[in-house]
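One chain comes next, on its own, written as structure tokens: the form predicted on its own.
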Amino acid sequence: MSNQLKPAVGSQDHVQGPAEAAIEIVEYGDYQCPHCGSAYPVIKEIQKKFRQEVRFVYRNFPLAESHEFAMPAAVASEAAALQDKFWEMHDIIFENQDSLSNEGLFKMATEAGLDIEKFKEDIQKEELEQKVESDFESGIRSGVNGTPSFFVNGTKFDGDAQDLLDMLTENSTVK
């Protein structure tokens, strides 16, 4: 089984942080996964602590058979991306994970400042579901078998978000 990220981060990805960062973290996540919800504040802590050293990438890996609203949430985040608000929607969904529902996603879209009429149209677009499926398939090719799964500089990280924070802290001059 592969443990290398396939494909490498590209223009289709949602990225935060400097392009020249020494550390690139890719998360495969599911917006309804409780473990991903627990990882979210740890990832935020990593981004805050290692601001200039870390580049963070999020790829959708909705476990639709286990989580009814994982796919709609992933599509909603991609619809938000069409209005340049992917990260706002990403954060709001994780911060309100207990409110996930079709109605809840519209409330979150409003909170993210999206044009709701455009959002309503965009979430119907097949290309957004295809983008999510493409992320999912890249996860399968990369050896993802659960969420959250992390890759550090292209190699699968064997641990959770706290393990990742601990490893970065141990190996950094930033304390």
Second form
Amino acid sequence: MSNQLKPAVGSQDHVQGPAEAAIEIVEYGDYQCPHCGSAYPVIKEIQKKFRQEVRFVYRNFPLAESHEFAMPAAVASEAAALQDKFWEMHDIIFENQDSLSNEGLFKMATEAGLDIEKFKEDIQKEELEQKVESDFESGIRSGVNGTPSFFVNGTKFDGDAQDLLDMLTENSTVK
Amino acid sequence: MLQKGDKAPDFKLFATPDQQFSLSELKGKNVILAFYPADWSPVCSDQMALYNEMLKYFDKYNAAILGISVDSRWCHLAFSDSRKLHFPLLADFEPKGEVSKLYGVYDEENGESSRALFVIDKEGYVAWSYLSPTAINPGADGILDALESITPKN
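Okay, that was the form predicted on its own. Show me the form predicted in complex with the partner chain next.
What follows is the whole complex; the chain from before opens it.
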């Protein structure tokens, strides 16, 4: 099975961290998946600990049949991106995973500081759902078999976020 | 294990408590057979949940997916309801594992189907097959690649 990221990280992606970072982590995640919820603080820790070394990319992989609000949440994050607040929304959703609902997403959007009228319009846009689906399809092509799935420098990482943190810590000079 | 180019043997298995389903009913369609060890086990659940998300991608290639394990039709019904699966799970239950054996993917030691994938073309020939390590969910990229390879480009 494939273990190579396809396509490589590009302008369509949401990226945090320095462009010249030596380590590029891509997560395929589902906002309603509990395992992604547990990975979230660990990823934050990785980003804090390896501020200069790591850049982090999030791609949507909503299991919409299993998780009712996975798709609406993914679309909401893409709508936030149109207002340059993707990461604010991404963080708020994971921090409030328990209160995911349509209403909850509006509350989170307000909290993220979004223009709600624009947000309301944007979430109806078909191209946002298409963006999420193209993330999903890229995940399938890359061999994603569940969430969260991580790729390190383009190769699928066999482990969870904690394993990732341990691996980075072991190989790093930053203690 | 059947390989590319082999004729896919027809079979008839229960898909629901009162309905049998045969491979030949899908003639003219590409078919994905996903043999898996057991309903409810974590890896199988993730694998079936993934395929459940992919039905529209399979549809693009005029392909139907069938899950097959040695679990009974009632077990399949409960599992399928619980995971809201929108594709059939077939019960290779009596004689146990007969179809899995036909395809060469029966695990005698555990008395279960192995985790194996087949893509069968419209004419009923195996276009691709893959035996996955039991503990690993093989994902779906191999299936899509195989479907792409047998779909004429417009």
